[in-house]
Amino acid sequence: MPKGLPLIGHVLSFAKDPSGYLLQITKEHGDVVNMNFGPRGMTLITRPSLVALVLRDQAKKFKKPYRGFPALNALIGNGLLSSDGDFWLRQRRLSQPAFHREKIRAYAETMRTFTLRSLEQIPTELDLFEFLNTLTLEIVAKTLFNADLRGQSNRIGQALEEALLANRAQMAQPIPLPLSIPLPGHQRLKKAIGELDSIVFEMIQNERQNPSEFSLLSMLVAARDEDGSAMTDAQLRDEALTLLLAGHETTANALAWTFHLLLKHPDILAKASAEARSILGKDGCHLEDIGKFPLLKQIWQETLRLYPPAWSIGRTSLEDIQIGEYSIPKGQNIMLSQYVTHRNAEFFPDPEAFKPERWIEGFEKSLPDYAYFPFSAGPRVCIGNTFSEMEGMILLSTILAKVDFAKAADYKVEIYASLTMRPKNGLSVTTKSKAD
């Protein structure tokens, strides 16, 4: 076990730089490390074969951590991301039809048209991360909830930002303080959640009064239990808010890190732009174009390796379990980290380097199971992974074909790891639209 401080253990070291600290202790202590978070013990597991045991082979012996952080619980309630057991399975089954491959393919046109619309009057200087967040939020609202959030996206983005800041602050607390304590951060969080609730409940009310066809929200509103009861507005709120957050935050983060890596490697950026430009016309990326970008596909996979938006996974053991040569007691908190596992030099030589060329045909199949799992894996694999990958390729190719980017003078990027992994300080860039 790494050395820690009396009483609070490793909490402060972890809170200061969560992803960096996990990577450091793995290098120093191996791929199974016990950490002391004050009263909260934690075992970090990063060996692929053991990750497979937790997420797949013995998945039923683990649960999502119920206690979690109060800020996160207040934000997403009992949605797909946080729920467990039979309730989670029911909600997953109800939501799954909206993410069927053929259904997702129908979303491609919205993704393309919304991207082109956003590029029509793109500023010459902007925060590219904020731009991507707004775009992906409007796309997920339209495709999954048939809602037009233009004019409200900044309001939602600011509220989600406040919630993520509160969650990160609670990572530094050995015992996360309840939200009933009137701290300034808690008050800001409650206000932010109130903002989000008003928007989401309005969406639900509109759906009840004017049912739409085939949207996820329409499916959830129409769903009935065996006894004929419908989901309450509170249940609908939790699912809608979870998917609004996860459905745009992960793709926006992945795209932001992609552009960050490309800006750090101008030679690769030039080749990527040329590939997109050679294939796409002025109308952007259509569904049939998605498979025509071998370099962009490699860039996307390498970005998800280095900066997986969902960078860690938590579980709690339901019984005493033997994981390989390690004994895990009942009630033990487990942490898995894609960010760390993806940097294993045994599977990814020169692991810190950005090398899209490593993803030659057949490379991913040559990896052991769970050496690469950017969207989690097992029964709880991300329900929106296909949605995110298609959206990522449509937005990335369309933007690269139509706009040139360069770092602004104040460009400075750091990792900010909370619920997701995002670029701290945004991406300050200059832009120049390409002639059609």
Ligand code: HEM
The other form holds:
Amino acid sequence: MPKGLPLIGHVLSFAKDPSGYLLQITKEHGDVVNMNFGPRGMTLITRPSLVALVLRDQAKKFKKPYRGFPALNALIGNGLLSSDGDFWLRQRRLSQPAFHREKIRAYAETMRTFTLRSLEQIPTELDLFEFLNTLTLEIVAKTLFNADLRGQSNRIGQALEEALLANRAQMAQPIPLPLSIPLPGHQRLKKAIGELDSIVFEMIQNERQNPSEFSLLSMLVAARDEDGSAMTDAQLRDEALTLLLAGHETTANALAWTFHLLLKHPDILAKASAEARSILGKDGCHLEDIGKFPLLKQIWQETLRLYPPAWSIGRTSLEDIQIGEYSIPKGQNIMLSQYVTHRNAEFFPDPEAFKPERWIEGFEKSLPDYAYFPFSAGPRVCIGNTFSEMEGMILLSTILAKVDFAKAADYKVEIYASLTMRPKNGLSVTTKSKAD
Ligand code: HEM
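Counterpart to the form predicted on its own, namely the form predicted in complex with ligand HEM:
After this comes the whole thing, all chains and molecules, with the earlier chain placed first.
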């Protein structure tokens, strides 16, 4: 085991700025650091060859740690993101067809039309992050659940927000406190989860009464075990909430960070808008346009390097394991961090700089495995990676083609790292719609 860091200062620094702290200790102590995180030991591993051992080569020797975090557990229970072993494999196989390339291509039209619809009423001053969150939530609800969340997305967004706040507080507790302790944050969380449950159970109820021709929910509702038993409502609820959460916030974050970086680099923003406008007409980005934006693609890849929405990944060892030269005991918590690994100057010269041009043809292939892994890789790779990349291109190009942005007077962006990495104060901008 690598040498440990002292407990107290370390927990406080992590609580204050999780991603910044992990970067700092990696710079100071190397790419494998043992953090004495109270009774829960935590080893931070950021060297790509070792990350590959955890996520791919020895993946079966690890489980997900989420069940140990009561806030997250109450939110997503035993859904695809948090379940393990044979149970996870079965649920993954059931869900996978909804993410096949052909299915995803059919979602492009919803992504385009929903974007155009939301741009019709875009105010001249707004929080662009909130706007993107609403849009991606409506898209994932329509594409995967055939549900129209217009008018409800604010309620859902606020409830998810409460859950993420409670999770952030628990990430920094050496032993996460059970929700039965009546802290104000816990009370708010329970109320928020009650709201989310009522919306999701209603979706399930609707699906049972009026089965849709095709949706992920319809497939899950229709699925039968070998013994003929169907998924319980409780399991359907966990899967649905997992996908609603994982399927919108991450992409909204990626887009919000993209706009943040573009606003910081007006020269690149101008070129990106010009690229979008040279290709697209007034009806936005169709499926066949997606491959026509080389600069936007580079910008998207560079954004996911600098601000990976899934900025860290946790695992717990199921047995004693050798990871490179390190012996990891059974029950050890492991943390991997895309945010830190993506800032390794060996692979990304001038790592803090926003340089879309580094993603020239062949650059990604030249990197060692797991030097760049915004969607992870291996058996637990993000099920929504193709969905998200398509959504990113459609929304980014359509918005850039139709709207000009500038920072508002109160624009102030900081990193907020909880389960995901998002801009802390949102993205306060002014807009000017381009004449058609
Ligand atoms: C930029 C956007 C996205 C990023 C950066 C991202 C990243 C990730 C990462 C890193 C994981 C692995 C987590 C782990 O192993 O602990 C993951 C898993 C997952 N993602 Fe995504 N994701 C994105 C978008 C989406 C979308 C759009 C969906 C659904 C529509 C989705 C659904 C999921 C699910 C269900 C899992 C769990 C998969 C499993 O373990 O089988 N994600 N995502």
